[in-house]
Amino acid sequence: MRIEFVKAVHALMEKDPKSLFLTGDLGYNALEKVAQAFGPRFLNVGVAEQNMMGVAAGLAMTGARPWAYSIAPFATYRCLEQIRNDICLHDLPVRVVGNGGGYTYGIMGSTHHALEDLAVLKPLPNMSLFFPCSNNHVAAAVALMGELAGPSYLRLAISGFQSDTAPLAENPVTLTRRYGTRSRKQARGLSIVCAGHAAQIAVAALALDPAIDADVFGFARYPFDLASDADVMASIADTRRVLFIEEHYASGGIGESFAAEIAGKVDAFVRMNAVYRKDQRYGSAAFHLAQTGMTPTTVLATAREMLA
């Protein structure tokens, strides 16, 4: 996704000249033409993500309107004081990006694991969080955050499951995206629905068996705007089934949210999400993923309980 996120970037850059970018000594292979193409609108600096922030937010009370970006653990925990105090509080149009969002950087350890940073940020006030499915999904991203007049957050990741299907629909407000249509081979069938390129788990899943009786649904922003998404809700008032898969431990993640927002409106909702365990072994995301119990396979398998 990262490359995806320069072009798009780079794009509105060249059309808003207000716009800045931050890195913290980040982005190499990846940044260098911005920096060439912007100049002093493109500002290194350093190792110092806390300092980041703060030289962000006084850029953005001068009028700019920057981009901060860094690994995702080093953009969210490292700097959180800052991002709520400086950022936040004041309800700057500061856009802080994290590359390597879930087991991305999985072979690097939990040191550059990104299992909480929606968890931490979620609460804090006016933070809008976007959390595109797959690559192309992550120009709308950039282009609705760079419109906000607030604060937000971008999480950019690769999925351990990469998957080329095109979604049948993306709804433009919310970026909520649908990648599978129930057959209705049952009375009831079933809603699958993922927080961002967990999406591309729930994907595989489909080419495994598609004629899964399901509804597939990839969620992308928060906070929620439910009735935009009057698609999804459709589904689940239909099956009143849910299975919510996401790269993202179960406290705190967009699935406790979501679960909270569509209480007493279904029988079953089950949960996919990344688990902790202290024997755990590193390798890369598809490791990472199997390891925690959330492949192509245990999705079909959850499903298919759940419809039975």
Second form
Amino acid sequence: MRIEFVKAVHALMEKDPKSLFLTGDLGYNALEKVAQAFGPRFLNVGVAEQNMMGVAAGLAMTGARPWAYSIAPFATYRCLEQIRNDICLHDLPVRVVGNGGGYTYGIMGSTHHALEDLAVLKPLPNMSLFFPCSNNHVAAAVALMGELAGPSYLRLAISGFQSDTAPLAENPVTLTRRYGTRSRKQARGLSIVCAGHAAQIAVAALALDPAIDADVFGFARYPFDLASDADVMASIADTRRVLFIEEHYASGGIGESFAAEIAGKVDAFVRMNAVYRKDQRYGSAAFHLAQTGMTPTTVLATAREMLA
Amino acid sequence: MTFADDLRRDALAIRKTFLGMHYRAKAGHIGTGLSAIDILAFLHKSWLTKEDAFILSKGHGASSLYATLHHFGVLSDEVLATYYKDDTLLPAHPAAGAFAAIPAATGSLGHGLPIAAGMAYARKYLDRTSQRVAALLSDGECNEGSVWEAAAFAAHHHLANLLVIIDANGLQGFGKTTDVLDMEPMADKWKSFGFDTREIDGHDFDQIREACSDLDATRPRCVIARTVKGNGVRFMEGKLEWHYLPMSEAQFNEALADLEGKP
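For comparison with the form predicted on its own, would you give the structure of this protein in the form predicted in complex with its partner chain?
Now the full complex is given, and it begins with the chain already shown.
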């Protein structure tokens, strides 16, 4: 998603003279063109994320619209108070960008995984979260963030089960995607709802059994706008059961919030999430997903179990 | 009347207002306000233009800023009278977005300098204006790592339009700064980070003016203002407890008399 992001943000910066780009000393082999093109509007602040967010807030107070980029855990946890106090409390148009949501950074180890980033940012006042489902979803998120008058966060990721399948439909406001439609072999069927790039696992599961009786959706924005996501709500009204998948811990995840929204509308809500392990072993993103029990095969098995 | 006499009169009026606010509110953070008022009075009367920005990074000094802004006509009597009460826009630490003269909600230490540096960068490199930014920090605040991240940033980018003042009253939350986490020699630290650094008596208006004038062409300025916590009220001066305590009626009257120089 990083290439798509840089391309989109570069185009946006050409159109919006008030925008500028801050990086916490990351972007090798990705941000060189932005650095060359924008002079003082590109700013490598060094390895200092707290200062980066404070500086971004100060810039925004003068009318600028900064993007602030780092690896997802560094762009969120280290500087959470700056995001809360300096950016969110002042409702400033600072666009925080975290590269490497979920297990993207796999073998780099736990410090580089971002499995609570959405949880810590979700409750912050005025904050909008964007978590594209795949590479071809990033430009739309960047465009929407560019229009926001308040703060936002973009979660970029690479799935361990990469696909860049075009959706069957995409809501222009919520960015929610539909990837699969029930075969209606059963009266009820199942609603599979994913947050962000976990949708790629569901898409791969769908490829294993294209006839499975499930609607498949991918959320990409929080707070929800469920009135606009009539498609999702209609599916849930029919199936009354949801399988929710996200590459994030269950606690504080998007699934937890969605469950709260639709409680009473469903008979079953099953979640597949990243799970913390004390005796963690390390490997690729796909390895971590397998270890945590989130693969196309396990998704398919869980879906079939719910349908049985 | 000399420049210093004139400001002394302003500062005296601000201190009286400030003590009245704290007495009525039964609010603490008195010592920290008294150490900062001379600096605040100078900045708002003689240094800041309409286009400049001021960030009170030591957010716990908010009431001294409120009293100063009131003295110079920025906050009305009616607004000031709401200080510390329910439904106020003047809480103990500055609120976000309430007044143009208070651009940032501070109170968690170490936040103001990064914000001020961001503003200064925008003014110098993006908007290319001559507007300046001043930030007032406490000495205890310099324990925070983010202060030094911002200091390095400001010097690296030659933010010569940035004035940092350290209200160095020598006391922090739970003891003397030299006992808790000694940041001395403070001036050497700022100097080594690349600041054009001055060290002054923070209650001497001539020294304050001198130290804040003629900013360097390429370096940000840091003024280490040696102040006295509780300055102007003898029974509070240098006493840690006046970081926290509210005043009784007797103490309030004694403090007012002391300000006036009555025995």
